[in-house]
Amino acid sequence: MKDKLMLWLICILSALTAVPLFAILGEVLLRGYDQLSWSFFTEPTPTAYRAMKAIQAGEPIPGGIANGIVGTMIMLGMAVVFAVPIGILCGAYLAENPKRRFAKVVSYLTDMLQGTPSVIIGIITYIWVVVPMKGYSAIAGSVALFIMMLPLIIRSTEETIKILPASLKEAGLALGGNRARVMLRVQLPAAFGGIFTGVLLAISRVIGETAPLMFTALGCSFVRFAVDKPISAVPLLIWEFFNDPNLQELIWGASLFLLLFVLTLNITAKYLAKKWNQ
């Protein structure tokens, strides 16, 4: 009887943890699904005047979030290009040299960086990048995202390499390979599934950040591909829509896009982790 009661209690509590998730998804889906259209993804954000005229005429608000999507992809792409190789190499070093003093210092700093509030990272990036460049830019935004992604990739790489069978490394060394070659040609390929999962989770972690981009990318009302100029992002657009009464209806469509994107990344990461474990 006690076993059955505990089982039911655990099942009920587990179901309750999913209630907020489904409540959020349901609310955003009901309010934002009718805004999703081809123009919503291909047109830039409308001006407040155009939105006001459409509301007065009883028409849907024109425009979309193309500028935010393009800006998000540009900054994410630049951040991933630098964060992935640096994070993987750093994680491999920590996994291979856990007892070295330098590795302990790096591990401690990684934990500190992972717990740093995103707004602090935005302020520091503003001082390091925006001030010297004398302007907001996609480069500054990507630096902020890079700093936030780095500890997640380092930790996922380190933990994945640690759980690999020791026989893989021993076999590589027995065949005459040095430690660097064995790491690059044997251990990292064997850990690819876990590392790739960590990268996807890191992307899903930073894609919804707003505070760092407010201090670095600032935002832009049209589609821009220049990396040395202010650029928009989907989280920034949501914040701008919230502050403009004429554009508040667009919050739901932008939020739905962001939630679906993050949800897709998380499901993909879970699938790859399961596949890799098999």
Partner chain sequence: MNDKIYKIILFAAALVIPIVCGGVVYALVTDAYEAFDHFGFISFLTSSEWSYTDGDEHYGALPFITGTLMTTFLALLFCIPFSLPVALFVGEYFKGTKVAAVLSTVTDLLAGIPSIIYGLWGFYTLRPIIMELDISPQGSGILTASLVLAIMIVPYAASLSAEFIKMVPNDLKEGAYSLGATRAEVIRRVVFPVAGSGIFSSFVLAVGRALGETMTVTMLIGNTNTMPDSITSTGNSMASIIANQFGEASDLRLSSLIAIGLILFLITAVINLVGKMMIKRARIS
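For the two forms, the rigid core is made up of the largest set of C-alpha atoms that agree within 1.5 Å on superposition. Numbering follows the first chain given and starts at 1. All of these numbers come straight from a predicted model, not from anything done at the bench. First, how it differs from the form predicted in complex with the partner chain.
- After superposing the rigid core, the Cα of Leu9 is displaced by 2 Å or more between these two forms.
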Given for the second form:
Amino acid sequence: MKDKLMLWLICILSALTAVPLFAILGEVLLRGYDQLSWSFFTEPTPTAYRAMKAIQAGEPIPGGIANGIVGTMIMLGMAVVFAVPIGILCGAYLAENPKRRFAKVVSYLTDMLQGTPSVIIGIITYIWVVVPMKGYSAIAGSVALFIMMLPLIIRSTEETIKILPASLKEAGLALGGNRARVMLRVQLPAAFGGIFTGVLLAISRVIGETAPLMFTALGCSFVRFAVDKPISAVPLLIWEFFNDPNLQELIWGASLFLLLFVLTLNITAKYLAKKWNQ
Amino acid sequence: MNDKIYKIILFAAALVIPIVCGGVVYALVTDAYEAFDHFGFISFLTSSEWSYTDGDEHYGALPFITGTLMTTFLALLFCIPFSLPVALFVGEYFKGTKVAAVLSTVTDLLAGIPSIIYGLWGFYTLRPIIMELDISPQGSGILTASLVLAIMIVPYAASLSAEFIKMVPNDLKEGAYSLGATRAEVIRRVVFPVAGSGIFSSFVLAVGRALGETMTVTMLIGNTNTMPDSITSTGNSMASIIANQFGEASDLRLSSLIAIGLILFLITAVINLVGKMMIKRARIS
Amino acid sequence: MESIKPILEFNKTCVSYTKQTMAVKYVSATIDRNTITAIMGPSGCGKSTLLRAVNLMHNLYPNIRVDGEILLNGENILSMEPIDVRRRVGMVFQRPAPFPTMSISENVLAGYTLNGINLPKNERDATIERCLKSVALWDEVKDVLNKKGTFLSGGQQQRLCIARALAMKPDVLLMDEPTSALDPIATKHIEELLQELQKEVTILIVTHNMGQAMRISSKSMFMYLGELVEYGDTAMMFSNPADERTKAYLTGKMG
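Okay, that was the form predicted alone. Show me the form predicted in complex with the partner chain next.
Below: every chain and molecule of the assembly, starting with the one above.
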């Protein structure tokens, strides 16, 4: 009797936990769906004045989030280009030297960096990059994303290499290969699935980050490709729309885009991980 | 490429992490120095005044430390009654079944939602409900922020706890069953004691996440710079005051914000390291 | 000149994991060219440890020490570059471990790839064919050379691993219980193969299976608690062991 009650309680509370996911998905979908159109992805954010005019005339707000999409892609691209190789090499170091004291220190610091609030990464990048460069820039934004991605890639690389059978590495070395070639030709290819999934998850984790970009990339109301100038990003736009009464209509379309992007990356990563594990 | 060069390259890549972490501490400390120097370390922590009128600048971190501790503690409180059942559902009752896989996918996806979207949802959906229920007139406040924070940290606490619950050896449970114990008793007397330290450490890590969560709190806490006097009042957390004011601040105010950042960094670093160490220990035993 | 020197010679070889525990104690023995030598003994007797010392696998683990001498063609390998030794001493492991990301032909050539050697196309094809033929795998896989090696059966995978080791034209082939993960039929194939292979390479094989030692080896070592208790002709050892411990093991009273 008591057992049944407990089981029911657990099932109900577990089901309740799932509610917010569907509530959030549902709300963003319902309110953002009719904003999505071709021009939403190809046009930059309207000025507050244009938006106000449109509202007064009872028309839908013109423009879209193209500046944010381009900015996000540029900053993410630069961050990935540096974070992936450095993260993989560092992860390989940790997997190859598990007993070294230095490796243990690096391992703890990686955990610490991973737990550091993103707003602090923003402050740091501001001090390191924005102040010396005398201005906000795409470079600064990508440094912030780089610092946040690094620990995630390190961890997934380290863990994937560590669970490879030892025989793989030994067989490679027994053929006379040196460590570098065995790592490059045998261990890393065998670990590719895990590392790739890790990179996808790292991207999905940082793509929605807002706080660190507020003090580094700042934002920009038109499509821009320069890396040394302020630039926009999708989450930054959502924050701007949230704070600007004239642009609130655009919040949901931008959020829907971001949410779908993040969740698709997440699901793809999990699916690939499952597929490659078999 | 010979082994020596290979080792040097790997070592150089690993060196990036200590350099970044050292740089974080160095930059925070040097830039926070002005504030600590001006107000004194202790009185900066204990002063509850935050005013930036010219000529009468005074900055103290107490309201924000209080705000952070209150939101985090409440979020933890709200998260326990949901994450424990989910952990038991996935790790014990329906271990290895399709439903469990579905539930853990759901919680994984919850963990993947960007915090700014949680903030929007809290602002446009939860806040009106709070107002409707007459809990607080403006809807925003520490309670509202904590509720959404709790939803955000449930996935972390639940999936880690489930991992430890799964690891409880079957023969221990079977031993208890064979003595006539009910399932509830087995969970209380066998599963919780054995997995306890692991479950505890997963809540520690969840707290680590809640402490530094920025956007959600910034959008929901109400952003007032005075001491909160109840859980329904508005306030600011350490992360949200930085998010709100960093862009417009300069000189002493900037340094004070960075000082708050340093304090937040140290608190989360300690909580995270303690949590990770406890998890390692729990995994070994 | 070279043929006068024994191919492999252990001279007071010791392997220790910690300062207190020695896993292999003062082993001295001479291995003849183009023979199969079986190393037997109960679990934990140090037979695998001894075998792994021959291609310097222990160098991978900083806390393992190897002392004494191991001479390959008269040269002490302990003072040689590990990579040079491993090119000349091939190894086949207990579990078949073809590299999962490489195709069958890439697996055969893995030794060259891992050494940074780029063979010309015709030489590559010739090596693949020669090695796969010498492990009797050619006919079975010649149409699927570009498929991953992991689709093969256990016995086929193990033959692929032998082919991979042979591609480097080693002087010595070390085998660490190569059939323990295989079914009896696959085991029989491998044993027949080894009989053929000893014409080109000297084989040192660790085995748990006394029948296997009797069937394929001309000489046998019996190790116990890290010591080489007895070393001699296989037939002789089985019919008339000199040491009580060997006798106890061979009659099933030990291990």
